[in-house]
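What follows is a single chain, given as structure tokens, in the form predicted alone.
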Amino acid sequence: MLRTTITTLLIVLTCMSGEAQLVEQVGPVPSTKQMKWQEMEYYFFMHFGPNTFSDLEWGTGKEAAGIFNPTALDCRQWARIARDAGAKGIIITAKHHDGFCLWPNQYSNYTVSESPWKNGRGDVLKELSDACSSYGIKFGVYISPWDRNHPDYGTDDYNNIYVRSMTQLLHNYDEIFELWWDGANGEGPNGKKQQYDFPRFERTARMLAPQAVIFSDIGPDIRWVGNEKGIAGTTNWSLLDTTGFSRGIGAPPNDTLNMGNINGKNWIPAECDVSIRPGWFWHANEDSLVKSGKELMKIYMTSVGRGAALLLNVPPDRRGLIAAPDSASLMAFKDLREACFKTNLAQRSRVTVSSSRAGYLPSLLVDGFRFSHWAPLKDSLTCSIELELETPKQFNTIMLQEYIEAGQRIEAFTVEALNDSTWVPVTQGTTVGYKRILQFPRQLTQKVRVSITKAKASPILGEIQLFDCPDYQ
């Protein structure tokens, strides 16, 4: 048995090695760090600062630094809950629009050093960075370029100050996985707006944190999805044209950000930001309005299930802790997600394909790994795949994945179930990308057919899985 298993593994690895040489790239493709980010799928946003204590969403920058005084801040609790909830990282609002810095920024007089918390000797970023490292999750930072407190905002020197502040963050803490730039650009305390030097900001970030992906309306690595509801387009290309656009009010239209561009010149996939509460910061009167586990599952299906990533905001309360209602909802979300995707009913099914390129095994479509992939003949823009299950099974959910390292190719597909001797359509879709999850009326069948009906180039599929889940779409 052991010899058979080893032999099979060697065959698969040999085929995979051969495939890596055969696969041709079509259009833009993800970088290594973009692939690592994509595979995270789901991570936390944490809005925390003076707004937590003032009950505001956008602080004025005039709130006294002394208002920031969490009574029991515990970043290890944040990281532990994130890990236990299945989130892969935390992005913290190191500096929001009010200008308050959660670290002792030597280029600002509006920081934790001016607060009574830990007698002005605290550093939220240090504590969170260490906690994330301890719990095996990744650490990211949000640094708003807008600053409603700094006296130099709106002057030529402010860009220097922003670069120096960002340099501290990227140099003094553990490796960050994502740098988050908000496009907001309002007036500072002197009534002036700032001309942000984003090219310089980007050069600095690339030099100091080459491993980090950078988020903004237009990337360069990740784009905003065009809404704050956690909903990616039912058509969602990880491609985007950015020429002629800028961050903030100069960004592409929201519907373009939501769908991407079919022939976009840049690989800039979408990130779906949404809060577990109505607001982004913690407010006591929202404790009863936390999204339920089921609501979060619906969001998961419209974000991760449409090829994007889910950035779920979980704001700490005035103690500096994730509140009990939020934690309970997060654990319910995890339980529902694990129950839904626990049993892949397509595994070990027999696969029949319309055509197959030499060296590409159809059985790799149902081996549980996206990286091991299959493709039809090189010039085929359409194809069909039939799965014959071991016995008739009941299911209502399908997950498809492309091998996007060779580019995003699929434009349209259909799914059918064999009912007696008739193929019955059950669902259809457009893009697949890294991951596409669709639900449909529950089926009881032994045979399923997936047909790629339109593609930009020969489709390369990594995985097909079937599940029986509650209805979340």
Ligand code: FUL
Second form
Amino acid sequence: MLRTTITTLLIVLTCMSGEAQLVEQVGPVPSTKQMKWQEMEYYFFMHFGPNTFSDLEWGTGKEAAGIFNPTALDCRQWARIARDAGAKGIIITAKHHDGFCLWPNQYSNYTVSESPWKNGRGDVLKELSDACSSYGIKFGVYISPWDRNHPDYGTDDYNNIYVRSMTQLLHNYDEIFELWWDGANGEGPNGKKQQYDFPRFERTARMLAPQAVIFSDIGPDIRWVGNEKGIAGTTNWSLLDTTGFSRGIGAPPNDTLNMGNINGKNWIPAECDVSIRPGWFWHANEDSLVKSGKELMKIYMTSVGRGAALLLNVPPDRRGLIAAPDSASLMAFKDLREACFKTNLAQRSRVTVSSSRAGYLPSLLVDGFRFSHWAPLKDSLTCSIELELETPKQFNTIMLQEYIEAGQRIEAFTVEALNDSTWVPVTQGTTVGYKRILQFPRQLTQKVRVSITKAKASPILGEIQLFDCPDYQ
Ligand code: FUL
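Given the form predicted alone above, produce the structure of the same protein in the form predicted together with this ligand.
Now the complete complex, all chains and molecules, led by this one.
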């Protein structure tokens, strides 16, 4: 056991020190914080505020602050459920479109301080950031640019208000991992028009939260996936061209956001925001409509399984707690995920490849670490990898990972199984990126062949894993 750990450590250290320099980067590559974010894979979104009490999805900003009065709010319950569900963080609607602030924002008169909750002395962000740190998960914030309450909205001064509010928030609470900028605006043709000073918002956020990734339709760090169903494109480039586009109605078409741009100039991977319920906020009549563990598994396959991150919304109820149907589904989801990916049937298989670059062992493809990677000869734009399993095994799921630190390269691949000395195609795909999971009819074989049939540059792969798992496609 100790020996295995030491060997693994040595391999990882070797890769960290030497190999990263040997593999050339192709096109844009992720920053360190984008990489850390990508590895989180799955985290919670929480929509909570006056809408929870008024049964609305888009509050008008005129609902009395007095309606915000959770009877048993317990952020530790949220963080505990998130951790137990395997989620790596929580992003909370610090301010939704109605303008209500879940913290005592001195630049607004529409906040928890104006509510009866804890006699106006409560602070949801403080409670949540503390709870996240005690449960070892990350904390993030959604601060809606659109504001239906603030009297200055629609004037230049609103930009000052937004920057001051954000500054106060980023100063006073724990480090955030992600800042979420919603592009929605439902003011309508006769509504207020706000010219957001996004460059200034961005400069402020970068200065105060340099560790955080910023999400919006077009990044700068993370992009919207183009739908709210949890479905990334089967082709999904973590690259995007943003020149000439803006947030909200000026964003690229949804299918571009869904697939990215093959030759995009920026590394801006996709995040799939989707709710466990039909709405983003809690509504009593949706208690029976909570997505099941199996439905969440399907979403996992179309989000994380296509190289995006899964931002799963779990809205607290009027007590200020995650309701029982939601936590039951989350635990079912966790159990299904663990059962699916528990046994990697490709581990310790014998790997034969079409070519290898000096120093890049094919066995690194099946060592359980994405970071330790294999590379074919530099000029090989195509390659094949044959896995010989220890014994014939039954499986229906493949997981592939590119070493994206060197850029996303793979454009097309096929998977075959050896059946009575004939290679039989079992599945095929386009992009791989950080992670690609594909399911196919169950195979019983000892040999599997993955062929990269098209790539922008020689493909660098970190992992190939095989599983036998129920069908979630
Ligand atoms: C949308 C918003 O309008 C919804 O209310 C919700 O917050 C969702 C995550 O983003 O753009």
